[in-house]
Amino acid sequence: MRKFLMTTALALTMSAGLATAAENVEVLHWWTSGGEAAALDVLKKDLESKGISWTDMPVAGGGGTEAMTVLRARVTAGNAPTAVQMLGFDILDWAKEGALGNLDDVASKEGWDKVIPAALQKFSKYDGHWIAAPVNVHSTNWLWINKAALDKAGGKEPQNWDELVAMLDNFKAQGITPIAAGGQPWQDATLFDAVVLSLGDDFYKKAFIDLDPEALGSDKMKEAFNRMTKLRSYVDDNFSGRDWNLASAMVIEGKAGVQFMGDWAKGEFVKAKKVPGQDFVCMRFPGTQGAVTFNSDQFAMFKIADDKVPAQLAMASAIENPTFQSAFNVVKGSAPARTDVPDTAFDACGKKAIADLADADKNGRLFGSMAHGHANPAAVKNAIYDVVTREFNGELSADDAVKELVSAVAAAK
């Protein structure tokens, strides 16, 4: 009996030790704006309710570039976090290095294959195994317009390029900054994404997904750069280096008319207690109606010590829970990563995002965003960033930008 009791006590002690070691997740992310932090808090509280503590490792920088630099240093030092917020091809790059864990057990048990769209699974799986848990689907080809400014401009949402220019001219006449922008390469590229898509689905696909040199060097691409030059004329002088959420605040406060940004911007409007249709208008970039460029925030799960894996799997399960998917994405401004989440709790912009995503997926008009790492690997994306930013800042003419784009992409492939 004494031997039995000692063995049982030892087993319980070991079990408690494993549970303690497993009851924490260290999460590296770049969700540092007000709206993003509020959304992330939903996940933290959900895990805390399951007895799992959260060690936060935020790295500021909207595009995630700085976070990836920090991550590389951590992994090189043999100290990978439990989970890392990551986009598109960055996930696959880490998977190729053999750095990511395996989520097959929880994914199979919960039937992720049936409810997560194939376009997302392309980045959530590697070599047939689940390696990341998608949190959401952001679409990037949005306009966020100050409603009062739009009403003064006639109240009509612009449906094409000419109507967009007319609206911007009206904003200028009102004495406000027409376009709220942040002079950061990923923000410039987000705008360029929408401009290229507005010139045709096939053109976008050939240029940014197929990397067709003919499309990259075409007159249509020159037109895209000319449109960027035109849009640059509506940006204020102090835009260089401005974070995207500060640009959102300009629209929220009526200091600017419109922001071209992914639907994470809506989180800032929601946090400021603004209501769609009443305080602001959400619409697709003119000429891209019916098409969607997307990126998906996912938590890539790194290979970690065995005793920490249970908490990692619990985090992955919590992320894919339909109740959490609804609660998180209502706050974040995005659409759920699962197709079976009802839109009941979402506002008008959220319902539109979910419906647009379903239609684009069904009609073959859902495209990975170049600007957000879902069209091509990082080397190609960064090469395009460089050319787009230089042209937007007047360092290259449209003619020169087209030539540079062709050669830069060729060198980066």
Ligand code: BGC
Contents of the next structure:
Amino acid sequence: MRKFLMTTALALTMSAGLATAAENVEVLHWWTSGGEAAALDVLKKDLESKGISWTDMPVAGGGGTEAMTVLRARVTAGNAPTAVQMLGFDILDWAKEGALGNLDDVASKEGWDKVIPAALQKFSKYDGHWIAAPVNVHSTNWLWINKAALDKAGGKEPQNWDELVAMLDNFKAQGITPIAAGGQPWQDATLFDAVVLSLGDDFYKKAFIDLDPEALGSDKMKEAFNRMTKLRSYVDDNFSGRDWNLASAMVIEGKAGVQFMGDWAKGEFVKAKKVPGQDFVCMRFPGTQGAVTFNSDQFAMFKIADDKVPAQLAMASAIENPTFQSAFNVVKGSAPARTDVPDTAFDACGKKAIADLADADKNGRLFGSMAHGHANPAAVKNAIYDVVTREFNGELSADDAVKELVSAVAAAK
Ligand code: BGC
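Moving from the form predicted on its own, what structure would you give for the form predicted together with the named molecule?
Now the complete complex, all chains and molecules, led by this one.
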């Protein structure tokens, strides 16, 4: 009897210990803008409703460059967070280092293999094992246009390069800043994703996915840089270093006509209570209709102390819940990471994002975003960023940019 009581007491203490440790997740992320924070809150509240508390580790900086630097320091110090917002090839790099945990049990119990598209699984799995939980799918080849400005410009959505330039000239004549831009390397690269894609699916694939030196050094690439120079002539004097969400605000407030940005920008419009088709227009970058350059935010799950693993697994499970996927992505501006989530709760742009993604996937027109780490590992991505930014800022001619692109990519490969 005494032995039984002692065993029971021990079991109770242990489970109590587990319960306490299981209650918390520490999450590193770069979701610090108004729209991003609102989406993050959906996740936080969802976990809190399941008895899991949240320790926030925000690292500001769109695209996540700064967050990745902080992460490296944390892991080197032997103090990895529970879960980390991460993009594409970065996840695989950490997996290669053996730093990530294993989500196989949850994934197989919940049938993730069947509902998460292969394009995402490529980054959620390493060596056949689940290492990350995808929370969304964003895409980068979008335009976010102020509706009143577009109406003044004749109301027609530009279908090709010439019509795009005509619209920008009209915005200039209206006395507003034609393009709301934030001069940061990842933002320049986001625009470059769309410009390169607009010169052909095949060109995008050869240049950014295959890293084919011929495509990187081609006349088409020179044309892409020339278009960047042209677009640069429509930004305001204060664009350098501006955060992307402040650029979104310029369009929201009617101070600028259009922003070229991934659909996280829509999170800012939604947060400002703006309605698609009424206050703003979302459309694909002219010449890229039907094709999608995507990136997916995933929570990479790090190897952590055993007693913290239950909370980590509970977080992964909560992220893949279809109801959560809908609630979160409606606010974030992204499409769900599962193919079985109804689009009912999404606005017109969200419905379009979901449909475009499915079509592009079906038609072989879905490509990983170079700017957001889904085409190449960080070393190559950063080499491309550097050339694109220097050209955009007039430090390189289009001719020199093409040459530098070829050599920078070769050196980084
Ligand atoms: C992420 C988005 C984020 C954006 C701006 C992208 O790389 O995928 O979730 O909103 O950066 O911070």
